[in-house]
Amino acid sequence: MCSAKILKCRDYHVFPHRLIYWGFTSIWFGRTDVASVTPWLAPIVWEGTFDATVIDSIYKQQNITVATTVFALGKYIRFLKDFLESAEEHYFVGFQVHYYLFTDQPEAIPNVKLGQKRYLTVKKVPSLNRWQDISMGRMEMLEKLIENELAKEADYIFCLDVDAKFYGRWGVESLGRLVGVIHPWFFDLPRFIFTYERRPESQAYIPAGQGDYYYTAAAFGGSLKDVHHLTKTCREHLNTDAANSIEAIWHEESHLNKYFLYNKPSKLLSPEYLWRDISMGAGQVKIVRFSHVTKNNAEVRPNL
């Protein structure tokens, strides 16, 4: 599988004393305080475990384009316009950047000035009265989205929440076959308190004494091959589950975390890349480069 000299496993490369992934070093000449390398050897993002410059300098020769989709239904559209000004400081900059708005309302898009290369798309979508449908729905029109569209327009994608803002520099660094982000309030957690869909019949599915990170549904990305290929699949399961009148307990991210647990994201990201404004502090977290804003739950989402 592998020669004795270097291990090249899926992409990137491991040398006998060293991984190096793109502008990234291991956890013996980045940080000690964290793990940044899973157990399939996918490299696990911190600040401190890549050289910004380095991987810049690469991918700035690639011309890439970033697909982006937010959705921004009925009160959630008060977030997008600090999630645009925040993304446009600092997500991808210097990189093409295409986000792609769903929402119910289009006449109440905040005017926001983008930069060079930097383009929104506006879908209009019908509104939903349960916000469990709306987050549900998400994965059949990414995976319409990128069949219909993205084949030609695009080199990845990110799916992010609207409800958070940019704090931080989040680039290129963040790029891979399949990107999964470890959820904020589980990454220093064991196991057995994740909160992953315990019920066999649902095809969310995940048994007691499985399962490797908890993974957060409110950012995640990678190729659009792999991409498209985890939402037809959780969008499968969703219907599965919906003629069975069975709904996971957190809904599309429990689908996820199944999809992830056997197909392994080949990057991670750590919560620098979704942390929470209610979260308490961390000291592994040197960092917030992303973050959902503190808001009133009942207030915005319907049904509540």
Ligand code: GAL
Second form
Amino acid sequence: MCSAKILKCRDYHVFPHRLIYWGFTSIWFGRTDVASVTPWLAPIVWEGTFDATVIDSIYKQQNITVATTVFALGKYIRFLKDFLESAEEHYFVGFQVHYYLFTDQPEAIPNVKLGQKRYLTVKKVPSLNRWQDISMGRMEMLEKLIENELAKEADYIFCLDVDAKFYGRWGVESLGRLVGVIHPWFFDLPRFIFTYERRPESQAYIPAGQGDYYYTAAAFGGSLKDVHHLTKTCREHLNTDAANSIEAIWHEESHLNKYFLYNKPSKLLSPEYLWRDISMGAGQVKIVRFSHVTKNNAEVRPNL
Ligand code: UDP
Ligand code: GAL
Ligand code: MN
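Condition change, the form predicted alone to the form predicted together with beta-D-galactopyranose (GAL):
Every chain and every other molecule in the complex is listed next, the one we just looked at coming first.
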């Protein structure tokens, strides 16, 4: 097939085989408007950097299970229905997913019909009266979950915020040993603006001039072993800070950023994988896969 576009190919007289290449998808050319690899050669996943059919066919040959943790305490239980329904539509479709749902109100969990080979386990946890404690407390619960239950149950794990919804494919292209997601407010900003913890007294301290990316704590994952080490380290650092009466500026997110500085993620996901709000556009984000929903913090949180 020789389309007009193909015939315009610069060197086709010299290299006729290039005609064949031009017939393929743009994946062969990748993205030129964003970096799709880190300085340590980890891929940064953007639309246009992978072929879903190819990558699905590779992982289909393996019998993988993706554990997925989500916390819904207090009023955040209201986000669960959309979270789960949209996950069933877009998240690892056709693969085994085991949701681990941590809540203080098991009786209030919405009834969502799960697809084949999709499972949900509920873990009852105590209510807490500071949202910061709920958010930070996730690290220890994840550490213990991986330690005590997941070894034979899953291959990979993703830990996600509940106040978010899926709008597009989130699939096996996201899998890796240690996976971080670039925060949607900072992907196109210089490092000096990143909201790292800047007080040397905190275990999360990152000095000016250091740091690679600013990662969100609303989504991270990887192999069980690597995420166990991550959650254990962050939990230890959170405990040390608490003992020293200091709380990092963005709680466990500050500790996660410190962790990723010294333990480089093997794969990064672009802000397509955790966007700000579905109604906000951005040139580089061609598809929103998972996005925070708008919420009234003062109304949904137990404290300010
Ligand atoms: N969370 C919860 N109940 C609360 C506060 C927080 O279940 O009262 C959990 C929930 O999973 C939420 C996560 O902690 O997605 C992080 O908190 P939040 O989403 O409020 O932080 P933000 O993304 O707004 O910084
Ligand atoms: C906000 C987000 C917080 C935290 C902060 C970091 O947009 O809601 O959770 O990530 O950015 O500066
Ligand atoms: Mn959130």
